[in-house]
Each structure stands twice: as C-alpha cells, then as structure tokens.
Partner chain sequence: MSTILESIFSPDFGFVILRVTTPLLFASLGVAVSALSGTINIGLEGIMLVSAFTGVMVSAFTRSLLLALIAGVAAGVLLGMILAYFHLYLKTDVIIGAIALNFFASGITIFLLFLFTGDKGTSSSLRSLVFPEISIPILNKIPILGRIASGHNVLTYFALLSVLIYFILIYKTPLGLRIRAVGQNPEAAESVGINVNHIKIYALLLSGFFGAFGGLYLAMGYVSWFSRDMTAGRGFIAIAASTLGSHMPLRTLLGSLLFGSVSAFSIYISSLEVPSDLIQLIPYAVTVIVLTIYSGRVFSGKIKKPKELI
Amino acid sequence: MEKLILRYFNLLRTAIAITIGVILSIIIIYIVSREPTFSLKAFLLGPFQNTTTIGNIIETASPIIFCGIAIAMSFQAMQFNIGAEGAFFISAAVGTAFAVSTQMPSFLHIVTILLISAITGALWGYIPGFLKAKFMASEIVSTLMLNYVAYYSGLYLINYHFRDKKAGFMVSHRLAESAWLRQFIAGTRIHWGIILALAFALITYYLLYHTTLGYEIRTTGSNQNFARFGGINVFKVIIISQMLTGLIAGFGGMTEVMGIHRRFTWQLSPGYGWDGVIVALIGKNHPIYIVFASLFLSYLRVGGQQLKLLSDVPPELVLVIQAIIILLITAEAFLRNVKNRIAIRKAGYSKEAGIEHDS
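Structure please, single chain, the form predicted in complex with its partner chain?
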C-alpha cells in the first residue's frame, strides 16, 4: 500500500486537488445560491444533459488540447515558454489572411491553410527559442511580451487588411466554404479540429516517448548539463521545443477559426494559451493526460455556462475553482509531509541495506 502511494503520489495529489476543488465549489454554491441543489445539479450534471452540452464540452476542449500539448512541448524541455497564446492568435490571423485571399479545392485549401498557420506558429516560437539558446534571454518574459506583439500584429493584419466592413463587428472576411473544417455531429459544433487535436495528442505522445527527438527534449528537460555532456545538441533542442510549441498552438488556432467561427472574430486574445498552461500542469506535460485534463477543464467551463443559463450562481465560479486546483496540484509541498513520513518509515525498515552519502 505504502509503496503504491509513493509510486502514484503525483496522481494521488492531482486527484485530491481536484476533489478539494469540486467540494469547494459545492460549498460555495450552497452559500450563494437560493436553490443550491438545483444549481449544483446544473453545474455538475448540466454538461451531460444533452447532445448540445456534451458537444460543447468537446468543442471547448479542442483548442485547449492544442494549447496544452503545445505548452507541454516546451515544459518537457524545461523551457518556460508561455507563448502559446501569442502563437495561437497570430497564426490564426495569418492563416485567415491566407485563407480569405486564396481559392483552392477544399482539401488542398484546408491543408495549405493549416500548413501556413503551423509554419507561422513555428516561426513565432523560434524567436523566444533562439533568444534563449543564444542569449539566455528569459523565455518567460520574452514570451509574455511576444504574446502582445502577436496580439497587436494579428489585430493589425485583420482590422486593417482583411476586415469585413459589411459585418457589424470587427471581424475578418468570411472563409470560403472550401476552407471550412466540417462539423460532423448534428446538433453540435464538433468539427474536425477535435479529431486533429486527438491526432496531435497521439503524435506528440509518440514523439516525446518513442523518438530520438522526444528523448532529446525530455533529457534536456530533466538535466540540461547531462544532455550536453552526453552529446545532445541542447541549443537545437531549446529552439525546436519552442518551435513545436508555436507550431501546435498555431495549428490549433486556425482549426478553431475554420471549424467554429469561419472567420477571425477575436478582438481580445481568447486566453486558450493560458488554459494550455493549466492543462499542461494538471496533465504533468503528458499529451494523453493533457487530453483528459482539457476535457475536465472544459467540463468545468460548460458547467459554468449551465450555471449562467439556469441558475443564480455566476459562472466565474469556475475560474476560482480552477485557480485553486492549479495551486494545489502544483504545490510541491502539498501532502509532501505524508509522503516523507512514508519514505522515512520505509527507509527505517531497510536501514542495514546500505548507507548512502550526500552531505
């Protein structure tokens, strides 16, 4: 039992954190709602009530999965790139610009648009990667800044060059139908983007754990000195990992435009890059876990929408809950005492087995 706890300690902590988060939200709902039982039901079960809401969970999860996996590529290499937000935005803008200015047969159109977006994202990720590898410029600060550069550049591109002046809002021209990702389940907006997101999860899982590049990324992440010592080109890995972040986020940004909105509609940065950070953390940077974390997060979000529609509880409750869950999951010391006590007790049993030194 103790051994099991030690081995699955991180998983256990995640589960406990989520449980605490959910319990807290129940308590809050009971405090603020006039009809708590109903509200609670709306929040927890509402997302499963019909095809539309289940569809909502999946639609919402799609961009979060993309951004989560994107962030994980950098985090796995211990690069604190939080630039998925910017890559997502600018790639969607560039992709939209390309899409509305070209005409092609549908399949070819889709492929080239996505390719252009992915390349835009990768190039965008190259900037902080190169600056880090070459000049040791902190990627946290640079990506934070570049998110704004991406945001304003994207707005400029759309608002000044590809704006649909006939539309009532600040939006781009509508994409030709040849550039649409089909929605394939009636009553929902679930589109091919989610399939692509899952495909990316599988591909990146394979990449990280079964290819030489993935090995290089993970080894650089777990000990950069060791990687360099062993002959891995750390310079290259730092850049490539961040390019992958940009690439995947950029690809995801465009699928969202092509599958849901069919035009560029964001005047504010949509925030999926930050969601990506959350699910990457909850999913421990593992692409498959990230899919589940994304589904969980979007379940909370849809629960929030249900609160908004049906109850007197503000849906922003979800933001509060997710913040608490992140804090607990990433709190290294949370429950650590329990773990240490078990570890010391175990060590006590095998005192004679061998003494190590590390003083």
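I would like to compare: after the form predicted in complex with its partner chain, may I see the structure of the form predicted on its own?
Partners and other molecules have been left off, which leaves just the chain.
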C-alpha cells in the first residue's frame, strides 16, 4: 500500500488540494451570496450546462495547452522562461501580417502561416537562450523584459501597418477564409487548434522521454555539471530548449487568431503565457498532465464567468476562489511531511523484512 501511495502521491496530493480548494470556495460563496446554493451550482455545474459552455472549456484550454507545454520545455531544462506570453503575442502579430498580405490555396496558406509564426516564436526564444548560454544572463529577467518588447512591437506592427481602419476599433484586417482554422462542432467555437494542441502535447512527450534530445534536456535540468561531464553540450541544450518554448507558444498564438478571432484583436496582453506557467507547475512539466491541468484551469475560468453572469457573487471574488485552488495545488510543501513519514515507514518495513530473511 505504501509503495502505491508513494508512486501516485503527487496525483493524490493534487486531488486533496482541489477538494480543499472547492470546500473553501463553498464556504466563501455561502458567506457572501444571498443565494449560495444557486451561486454554487452556477460555479461548479454551470460549465457543463449546455454544449456552448462545454465548448467554452475546450476552446479556452487550447492556447493554455500550447503555452503550458511551451513553458515545460524550458522548465525541464531548469531554464525558468516566463516569455511564452511575449512569443505568443509577437508570433500572432507577425503571422497575421503575413496572412493578410498573401493569398494561397487554403491548405498551403494555413501551413505557411503557422510555419512563419512558429519560426518567429523560435527566433524570439533564441534571444534569452543565447544570453543565458553565452553570458549567464538571468532568463527570468530577459524573458520578462522581452515580453514588453514583444507586446509593443506587435501593437506597432498591427496598428500602424495592418489595421483595419473601417472596423471602428483597433484590429487588423480580417484574415481570408483560406487562412481560417475551421470550427467543427455546431454551437461552439471549437476549432482545429485544439487538435493541434493535443498533437503538440504528444509530440513533446515523445521528444522529452523517448529521444536523445529529450534526455539531454532533462539531464541538463537535473544537474548541469553531470550533463557536461557526460558529454552533453549544455550550451546547445539551453538555446534549443528556449527556442522550442518560443516555437510552441508562437504556433499556439496564431492558432487562436486563425480559429477564434479570424483577425488580430488584442490590444492588451491576453495572459495565456502566464496561464501556461500555472498549468506547467500543476502538471509537473509533463506534457500529458499539462493537458488535464489546462482543462481544469479552463473549467475554473468558465465557472467563474457563469458565477459573474448569473449570481450576486462579486467578480473579484471569482479570482480569489481560483487563486485559492491553484495555490493549494502548486504548494510544494503541502502534505510533504505525510509523504516523508510514509517513505520512512516503508524503508523501515523493508529493512525488517531483510533482517528476517537473513536470519
């Protein structure tokens, strides 16, 4: 039993954290709401009330999955890249500029646009990767600062060169239909981007756990000195991991434009890169777990929207409830002592069994 608990301890700890978070949320809702039962139903069951809200969960999860697995690529190499937000934004802006400037057959147009966006993201990720590998510059600082560069550069590109002046607000020209990712479930905005996100999760999982490059990334993350003594080119691994982060985030940014908005509409940073950090932490940097973490975070967001629309719970409280649940899940020390006691007890039993066997 102890062996089984230790093996699935992180999953068990996450389930307990979610349960505690939900209980605290229930308490808060009962304190502040005049109709707590209705508000609670809106929060917990509202996301599943019809096809549209279920579709909202899935379509909201799509860019979060991209950013989550993008962040995980760097985190696996112990490179604390928080620049997925910038790569997501600038790649979508560059991809939009290319999309509205060209005309091609649909399949070729879509592939080319996504390739341009992915390359833009990879080049954006190269900058902090090179700075870290060559000059030991903090990737946290460089990626954070580059987020602002990406944001204002993207806005300049769209607003001054590709803005639709007839739209009445600050958006790009509309993408041609040949550049759309089709929505394929009636009553929702679920598009082919979610399929691509799941494909990227599987590809990333295979790359990390079944290829030489993935082994080098994970070994570098575990111990850089050991990796160097083992013949791994740490300089190369740092740069590649950062470029892969930018590539995946950039690809995801353009799928959101092509599948949902069909034009560049962001005048504020959409925040998916920061969501990616959250789900990467919840999913322990494992691409498959990140998919489920993204769906869970998306469920909380849609539940929060239902709570704001249908109940008397203040909208600010929705963010508090979400934060409580996420903080409990990501708290590394939560239940750590329990795990240690189980491990010690298991080790003691194993030792006693060995002594009896010898005697």
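Numbering follows the first chain given and starts at 1. Computed from a predicted model, the values in this text were never measured in an experiment. Take the two forms, superpose them, and find the largest set of C-alpha atoms that agree within 1.5 Å; that set is the rigid core.
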item	value
Flag for Glu35, CA shift 2 Å or larger between the two forms after aligning core	no
